[in-house]
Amino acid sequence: MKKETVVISKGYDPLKYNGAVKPPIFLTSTYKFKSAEEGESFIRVALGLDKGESGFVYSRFSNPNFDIVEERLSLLEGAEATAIFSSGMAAITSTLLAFVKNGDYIFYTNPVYGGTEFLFKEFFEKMGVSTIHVRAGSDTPRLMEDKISSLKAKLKGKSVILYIETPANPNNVMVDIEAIVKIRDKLLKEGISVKVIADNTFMGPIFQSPLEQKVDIVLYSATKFIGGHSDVISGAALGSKEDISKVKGIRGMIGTNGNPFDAWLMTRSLETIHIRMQRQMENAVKIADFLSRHPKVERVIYPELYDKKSEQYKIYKKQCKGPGSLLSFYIKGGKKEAFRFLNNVKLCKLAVSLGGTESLIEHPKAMTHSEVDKETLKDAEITDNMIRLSVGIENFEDIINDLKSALDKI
C-alpha cells in the first residue's frame, strides 16, 4: 500500500470493536489482567525489566489509542517503532535522557528551536552534560568534525549525541544528514558510543525521511504537521525497536506520555496529512515567489529559492522530497518595521507554532527564540527584521493579498 492509504487503513481493525469504522477513545487509566502471571509479565515488560509480549497495564505506559497512532507513524516513516508524548519537548527530553548522563556530550546544530536551546543550556548542562553547538549550514559536517576532534580524548567511554535540526528553525538552513551519519559511523569504528538524532518537524514526514538516510532517531513536535489543526499538543520519537524501547522506559518512568484523546486526534489528522502538506507546500511556493519580488522585502529563505549552484540547493535536492511550507523573510528596516507589518496582517494569525491548517506568522527573535542568547542569535542571523511564516491551506491569493496589504503599511 502507498503511505497515504496506510495511515487510514492500518493499525486498527473495526471488527474487533463492534464494527466502529473509526477508533473509539479508550478513556481508561488501568487495565484488568487475565491472571496474576499475565500481570507480572506485562508489568515487567512495561518497565523494561524483561523482553517479551507487551500488554496494557496502565495508561502511563501504553494505551490502545497510543498503539494505533504509533503503528501508523511507524509505517509512514518506515520505522521499527514509535513512541508518542505529551509534547515535542517531552519527546526531546525523554529521548535524550534515555541515552545521556552526567559527563556525556551533545553536539547540536545552531539554530534549533528556542525551547530546545533552552533545554540544552538550562537542563542538560546543569545535569553535567556538555552541549556544544555548531553553525547549521553546508559546512556543518566539517565544523562538527573539528569540534569532535578537539575533544576526542574526552569522548572515550562517554555517550555522544549528534543532534541536528534540518531545515533549521527559523532560518531554513539545510544540514547534510548523510554527512552527519558518516561522522557517526567513523566514531563508532573508533569505539565511541554515538547516535544521530534528527528533529524533522519543519519538513514533516512527507517531505523528508531522515530514517532513510540512517539516522538513529527522528523527533517531531507532532503538534505541528502531524496534528495539523492547532488543537493538540504532542510529540513523537521514531527509530529501532531497541532504541524506542529505552525511550518508552523513560517515558513511563517520568510520565511524559500523551493522553488517549490527543492520540485519537493524531490518528484523525494522519488521514489527511498528505493532502494538507501538499496544499500548504503549493501555496508556499507561490507566496515565496511573491515575497522575493516585493520591494519592501530584503530577502526570502525558502528551499526553492536557494541559488541553484549552491551547496544548500544540492543538499535540499538530495534529501528532501519537496520544499515544505515554512519560509522566513527579512523586512527592509528593523524591529519597528517588522512589528508594524505584523500588527497589520489580518488573515494570517499572529501566533507561534507552525504546521496548522491556518497560516501562522511570528517574529522569531521576540517570540519563539526569545530565550536564546545574543551571540547564538547573531550566528543564526535571527535579527530584528526577520519574520517566520507557516503557510496554511487557505487560498494562496488571499494570503498574498493579506501580506501585501500589511507590507503597504510599512
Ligand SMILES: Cc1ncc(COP(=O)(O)O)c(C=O)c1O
Contents of the next structure:
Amino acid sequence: MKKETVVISKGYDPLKYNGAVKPPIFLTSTYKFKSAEEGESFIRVALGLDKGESGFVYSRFSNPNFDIVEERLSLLEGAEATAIFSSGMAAITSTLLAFVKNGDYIFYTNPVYGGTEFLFKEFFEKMGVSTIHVRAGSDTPRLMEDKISSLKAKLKGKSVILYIETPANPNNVMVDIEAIVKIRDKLLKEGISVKVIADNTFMGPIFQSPLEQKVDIVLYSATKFIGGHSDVISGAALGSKEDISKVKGIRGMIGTNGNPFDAWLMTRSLETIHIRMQRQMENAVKIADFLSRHPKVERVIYPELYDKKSEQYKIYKKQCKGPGSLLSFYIKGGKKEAFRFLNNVKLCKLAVSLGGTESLIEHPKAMTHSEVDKETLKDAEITDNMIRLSVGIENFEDIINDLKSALDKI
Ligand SMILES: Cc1ncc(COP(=O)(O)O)c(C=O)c1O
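Now show the form predicted in complex with the ligand, given that the preceding structure was the form predicted on its own.
The complete assembly is shown below, putting the previous chain first.
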C-alpha cells in the first residue's frame, strides 16, 4: 500500500467495533486482565522488565488510540516504532532523558525552536548535561566536528547526542543530515556512544525523511503538520524498536503520554496530511515569489529561493522532497515597521505555532524566540524586522491580498 492509503486504513479493523468506520475513542484509564498471570506478564513488559507479548495495562503506558496513530506514523515514516506524547516538548524531553544523564553531552544546531533552546539551557544544563551549540548552515558538520575534537578526551565513556533541527526554526537554514550521520558513524567506530536526533517538524513527514538518511530518532511537534488544524498539542518520536521502547519507558515513568482524544484527533488529521501539506506548499511557493518581489521586503528565506549555486540549495535538493510551507522574510525597516505590518494583517492570524490549515504569522524575536540570548539571536539573524509565516490552505490570492494590504500600511 502507498503511504496515502496506509494513513487511512492501517491499525484499525471496523468489524471488531460494530462496523464503526472510524475508531472509537477509548476513554479508559485501566484495562481488565483475563487472568492474574496475564496481568503480571503485561505489567512486566510495559515496564520494560521483560520482553514478550505486550497488552493494555493502564493508559499512561498505552491505549488503543495511541497504538493506531503510532502504527500509521511508523508506516508513513518507515520507522520500526513510534511513541506519541502530550506535546512536542514532551517528546523532546522524554527522548533525551532516555539517552543522557549527568556528565553527558548534547551538541545541537543553532537556532532551534526557542522552547528547545530554553529546555537545553534551563533544564539539561542544570542537571549536569553539557549543551553545546553550533551555528546551523552549510558548514555545521565541520563546526560540529571541530567542537567535538576539542572535547574528545572528555567524551570517552559518555553518551553524546548530535541534535539537529533542519530546516531551523525560524530562519529556514538547512543542515546536511547525511554529513551529521557520518560524524556519528566515525565516533561510534572510536567507541563513543552517540545518537543523531532530528527535529523534523518544519518539513513534516511529507517533505523530509531523516530516517532514510539513517538518523537514529526523528522528533515532531505533532501540534504542527501532523495535527494540522491548530486544535491539538502533541508530539512524536520515531526510530528503532529498541530506542523507542526506552523512550516509552521514560514516557510511562514520568507521564508525558498524551490522552486518547488527542491521539484520535491525530489519527483523523493524518488522513489528510498529504493533501494539506501539498496545498500549503503550492501556496507558499506563490507567496514567497510575491514577497521576494515586493519593494517593502528586504529578503525572503524559502528553500525554492535559495541561490541555486549555494551549498544550502544543494543540501535542500539532496534531502528534501519539496520546499514546505514555512517562510521567513525581512521587512525593510525595524521593529516599528514589522509590528505595523503584523497589526494590519487580517486573514493571516497573528499567532505563534505553524502547520495549521490557516495561515499563521508571527514575530520570532518578540514571540517564539523571546527566551533566546542576544548572541544566538544575532548568529541566527533573528532580527527586529524578521517575520515568520506558516502558509495555510486558503486561496493563495486571498493570502497575497492580505499581505499586500498590510505591507501598504507601513
Ligand atoms: C521545531 C519545533 N520543535 C518543537 C516544538 C515544540 O512543540 P510543542 O509546542 O508541540 O510542545 C515546536 C513548537 O513550536 C517547534 O516549532
